[in-house]
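To begin, one chain is listed below as structure tokens, in the form predicted alone.
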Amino acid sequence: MELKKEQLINLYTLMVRTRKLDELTIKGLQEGKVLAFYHSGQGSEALAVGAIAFLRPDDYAWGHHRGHGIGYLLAKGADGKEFLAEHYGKATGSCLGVSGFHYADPELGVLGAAGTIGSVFPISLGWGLAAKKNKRQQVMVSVFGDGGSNRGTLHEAFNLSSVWKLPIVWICDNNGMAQFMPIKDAYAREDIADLAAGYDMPGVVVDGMDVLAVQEAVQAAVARARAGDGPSLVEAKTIRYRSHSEGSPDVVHNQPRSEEKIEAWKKRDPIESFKAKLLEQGMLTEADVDKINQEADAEMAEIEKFCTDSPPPDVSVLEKLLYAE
């Protein structure tokens, strides 16, 4: 779908939010206001916003950890202040300070984040089920990882999505990189994508870095979906900039992977590369950039404060995450 002005400035403001709350959750890790730790999503913004930033209210959207689904989180309508919170263990934390990272809002249809990898599969075939059962035509979007691609249950669940036809969006989110070894040595062919033929699914690959590319192909897959037809496999080929998690080090084959090719593969900064496109387009001014950064920088120092003035949680909350009430 051709997109309007506003829509397509609404997809560049989440992008910049998304890299700035990255940018602070790092901070907070140095800093030692993050408890547990983090796994940057410089480089994957495109993919988090065009995929959900067009899925209505009531869709389902299960980001995975890169990122710790921030880019996700942001497009589905959250704002930042549980988020970090809970990264910082307050009370105000999405999941009252006790988790560490993970993120839940079940009103967003945010339904939370896998603690192990590729866990996320058979949870979203349930969820798909719980989305065909509903008959409100609601649409369950996952992501996943390449790493997580060669879990066993990722066929289990593409398998039955298909067989039932669910109306489930399986994302693939193709860095290169799965911890510490690069996807070619551990999956035979080019792409992920071609998994889909084996279970009767579109499978489509996408430039992961290109917003307006990610949001067409994920639309094109929510439309099927919506309309009975059942899943889809988008595969986005992205580029991760900084190491598996901050802190361990950023190694291939045991050596330090070359900082020449992530600096030329910043060149393709998904951010940079839409900012440009939408200037020369005329749909942005310098002036109109420069007002998403400020706003975006006030709005961080006030997720900073937010999370730096909130309590911790009181010992009393274990009782009642342990107990129905």
Second form
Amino acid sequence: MELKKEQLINLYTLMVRTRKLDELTIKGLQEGKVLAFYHSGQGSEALAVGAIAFLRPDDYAWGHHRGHGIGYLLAKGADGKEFLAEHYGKATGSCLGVSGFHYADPELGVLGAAGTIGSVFPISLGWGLAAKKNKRQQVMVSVFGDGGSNRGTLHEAFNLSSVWKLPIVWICDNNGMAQFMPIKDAYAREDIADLAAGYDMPGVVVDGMDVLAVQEAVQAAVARARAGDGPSLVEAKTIRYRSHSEGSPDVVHNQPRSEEKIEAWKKRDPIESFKAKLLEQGMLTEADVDKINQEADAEMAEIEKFCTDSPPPDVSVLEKLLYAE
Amino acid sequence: MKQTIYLMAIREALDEEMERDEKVFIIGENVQQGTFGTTSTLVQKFGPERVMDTPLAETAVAGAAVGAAMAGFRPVADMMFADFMYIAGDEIMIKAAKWHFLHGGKVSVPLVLMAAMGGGMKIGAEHSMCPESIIMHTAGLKLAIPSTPYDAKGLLKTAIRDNNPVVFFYHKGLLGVPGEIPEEEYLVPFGQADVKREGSDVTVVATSRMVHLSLAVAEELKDKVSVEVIDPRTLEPLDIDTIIASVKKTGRVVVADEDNRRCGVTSEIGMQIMEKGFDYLDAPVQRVAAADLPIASGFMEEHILPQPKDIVAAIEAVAT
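Next block: the form predicted in complex with its partner chain, after the form predicted alone:
Below, the chain from earlier opens the complete complex, with every other chain and molecule after it.
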């Protein structure tokens, strides 16, 4: 679909906010305010934003653990305050300070986040099944990493989603690394999208550094899902700028990752390259860019203050949360 | 009241709840035919979209049920053999059990995971387990284990209406057990033990098939010792108050369950009796459980599973 100017600017703004919230989360961790851990998503902002920004409010979405879903969540309309407050362990966090780093907002179609890699597949199958049963042309967009693609759960869920023609868009964020394990030693082929053929669904590879390429491929898959034609697989080639988790060594097996290769990818940074394109096309001016950055900085300052000022949870919440009424 | 059998009581509960609430659906391997008869014939009435046959894919069955439950449906996932639930450990023990808590109560998982447990069919270590303790151990899961047609129907209807994940273990050795159920609708609440037989000398806390063995033993011993048989009916929540009240009366207690002995249901119930009823005890708590071995097949099965003679021996040990 041909995007309008404000849609293009929205994509750019979402990516800027995603990057800044990622940086703020790292800062919080370094200052000891973020209590658990953090898996930075820097480098995959175009995928997160491009995949989610054009969904309907009642569509379901699952962003994976990289960036703890920041880009996917912001693009779905989530509140950055609740995201970071959860990481701060505060009562105002998305999950009342109980999860530490997960986000849930059923109103936005974000029904949860997981700590076990590959568990995205069976649960997404259920959300996709619910979407089909609801008969409202909802879709389920389910994002996993190349590491998750090695789980056997993928097979069961891909297979059934196709047999049942569920409205699911499976998206693989292939950044080539599963913690310290390179995909070349974990998967025999080059493209994970090749798996799609075995399940009789379309499989495409896109440049995950190009937000427009991502949104185009995902929107085609979304259209197919809404039409009742079943699932698709979109694989985006991305890069992980930082180590697996903040503070962990940045290695391939046990050897340092090539900085040269990372720097080469950074030359195609999704935010910078999209900005350059929009400036060149006259969609953005330098003044617009400054304004977007300033507003995002102000938002981050507000988020940080909110998190700092928020109270810790009351311990009485724990027993109450075990069962639903 | 009308006469029925255990498996028909289960099917009636499913039928009535599917009729009552269109959000209820059954999903599992070959549920349209129904391996144990519990889900049979329902597809004729409700169609294949509400009685969903799946391929042999346990993580997909449990995961699809968990996801659909979170999105507003009330699935009943039939895992066929209770042993097979281990395959979907993440979906059952992590996702279903923890996601309401983990996400600050923002999402709920109103789900029933039902499966046939237990031995007696001589079909070995991967088809005869009673994995009650692992479910009871997992915070966030409720656990119902009915012993009679009345309890089976009433507990399953309660399970389907509960807004939390409930594991419903029916015993495959009880499928044909007869019993009476009301003509009209009824529910059996969770967390209310049932005194299946009153007595004054020894309390036997028995679950599932052990209830029937214990009742037979109690009858056999009636001239020597007066045995009270209590069926907790749900292990989470557990009605420890009714058990303690009985122990207060008898001073002597045997706990009988078919799960393995070590860290099993009998360990937990026995320990709770120690914590809450020690002063009423006139003898150490005795327990009857499966040996700490895999459930052997064929002729060897009876040497692993608890037998009536073991219940007799335990009663005699506490009564003297």
